[in-house]
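Okay, so here's just one chain, in structure tokens, the form predicted on its own.
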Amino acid sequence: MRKVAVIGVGCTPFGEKWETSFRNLFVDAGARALEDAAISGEQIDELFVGNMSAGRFVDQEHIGALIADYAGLATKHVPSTRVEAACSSGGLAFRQAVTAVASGNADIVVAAGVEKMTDVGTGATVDTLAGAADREWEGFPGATFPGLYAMIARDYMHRFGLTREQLAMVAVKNHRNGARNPNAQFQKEISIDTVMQSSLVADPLRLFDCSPITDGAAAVIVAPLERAREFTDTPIQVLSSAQASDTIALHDRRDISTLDATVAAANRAFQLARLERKDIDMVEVHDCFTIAEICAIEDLGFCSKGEAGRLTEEGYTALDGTLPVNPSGGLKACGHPVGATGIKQVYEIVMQLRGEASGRQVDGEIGMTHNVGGTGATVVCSILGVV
């Protein structure tokens, strides 16, 4: 297997993008990545596009072909594949691109993600997202994703003593980071009182515990490491990318406060990279809700179960902490265009490792991403490092 490197990245601003279309979002992100890598479309061998549900959000299917067409690659017959794994679609698209290059099947591959979520009403969006859970056993009886993660939060708080204030501190930290990210949907700092006094969504989760509905796209370009310096002076090596699955329904899990797929994917990623937890300098985790970040820090192995709330309170996960978590602002503040989130995480780690994350820059040479589908039925973890 060949070693793989990221040679170019691009990301649109995230938010409610009424003035642009689904296809234009992708073209914008792709053009930014091509410019960053200083290559032309003619050099691309293959595309993998993460997208959860364009069929319901914008009434468009056949996404792979659409993207190839509007990227100007259809007449060159470049293969383009849509990848779907709910909110981990982007992370899985990245893993597929890395595998294609590592196997020798392709040299220059684009991994991208895109979602346009605001073209339908909030009710339709919530119902579409519920399709990432078990529709028959969770969705039809009325469970929404805030409701499912609220069950996780209640179980966790009962068992491990997490306080409501500590949960709010996750949102406060991520909004502080997002305020320093020009691509973030929310660029304003908030207080613990803001979180605690916001509208109740699903007890104990309030509005500011939840990631927003977002439009956006991101793209990264990968190539063999041995060729990477043909395109950039700052290649970032993909040290590993691992995937794991679990039951789609929360009630079938061994322990609803532990995402076993996160544990498995992280263990595989560290084994493949031949690294230990102490080697990681920063991590982008899937904080679709504040409780998800708490669980992720522990399930990835950075601390023991029940410790993440205290560590968050002590500043361990802040930009200037021992392990900066979600320097981009995470899903909570940067935004969560579900198909694009996993690619945005890679984009952020690459920008950090290059030293180009102005205003939110952290020190380090190795970063990690953690992208979750549903309540943990699919998880993708990737580790990247400075060459």
Second form
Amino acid sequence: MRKVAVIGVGCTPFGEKWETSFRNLFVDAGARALEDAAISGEQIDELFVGNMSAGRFVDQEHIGALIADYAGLATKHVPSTRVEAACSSGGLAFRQAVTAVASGNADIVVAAGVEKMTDVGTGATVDTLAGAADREWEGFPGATFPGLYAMIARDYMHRFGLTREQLAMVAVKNHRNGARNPNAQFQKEISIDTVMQSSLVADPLRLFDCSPITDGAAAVIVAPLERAREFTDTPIQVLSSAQASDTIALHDRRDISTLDATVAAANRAFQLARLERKDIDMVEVHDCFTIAEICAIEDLGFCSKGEAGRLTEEGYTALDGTLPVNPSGGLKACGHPVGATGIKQVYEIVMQLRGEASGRQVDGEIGMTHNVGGTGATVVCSILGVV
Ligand code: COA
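Structure of the form predicted in complex with ligand COA, please, following the form predicted on its own?
Every chain and every other molecule in the complex is listed next, the one we just looked at coming first.
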């Protein structure tokens, strides 16, 4: 297998983009990535596009072809594939692109993610998202994503003594980071009181424990490492990209507060990269709800079960902490356009490793991404490093 590097990245600002169409969100992110890699569209061999549910959000299917067309690549007949794995669609598109280059099937490959969620109302969005869980056993009886993660939070708080305040501290930290990210949906710091006094969504989760509903797109371009310096002075090597799956329904899990697919994908990613947990300098985790970040830090192996709340309280995961978690602001503050999130995570780690993350820059040479589909039925973990 060939070694692979990221040679260009692009990301749109995240938020409610009522003035921009689905396709133009992608075109914007793609153009930024091409400009960053200083290449033209003509040089692209293949595209993988992460998208969860354009059919329900904007009434558009056949996303691979649409994206190739609006990227100006239709008449060149470039292969373009939509990748769907709910909220981990972006992370999986990245893994597919890396595999295409590693295998020698293609040289210059775009991995993108796009979602436009705000063209329908909140009820319709929440219902569409519920399709990422088990519709028959969870969705139809009324379990929404906030509801499912609320069950995880209740179980975890009961077993490990996590306090409501510690949960709020995850949101406070991520809003502090998001306030330093010009692409973030929420660029405003909040206090613990803001979280505690926000409206209850699904007990114990409040509004500020939830990631928001977001429009946005991101794109990264990968190439063989041996060719990377033709395009950029700062290639970032993909040290590994691993995927794991689990039962789609929460009630079928061995333990609802441990995402076994995170454990499996992380173990595989570390094994492939021949690295240990202590080698990671920063990590973008899938904090779709505050409890999800707590579980992720533990399931990725950065601490034992039950410790992540205390570590968050002690500042271990802050921008200036031992292991900065979600320097971008995470899904909580940066926003969560579901199909785009996994690519935005790679974008953030690349910006950090290049030293281009300005107000939220952290030190380090190796970063990790963790992208979750549903309540953990699909997980993708990737590790990237400075060459
Ligand atoms: N965090 C902080 N503020 C939020 C927010 C969030 N998650 N969601 C909305 N807001 C703010 C809005 O900016 C708005 O503020 P303003 O009045 O100052 O403009 C206000 O709250 C009301 O926004 P609105 O769009 O009416 O909220 P909503 O009630 O439609 O949606 C949730 C709130 C929690 C239901 C929605 O964000 C949600 O479902 N989030 C979870 C998404 C999800 O499940 N993703 C998949 C995870 S796997």
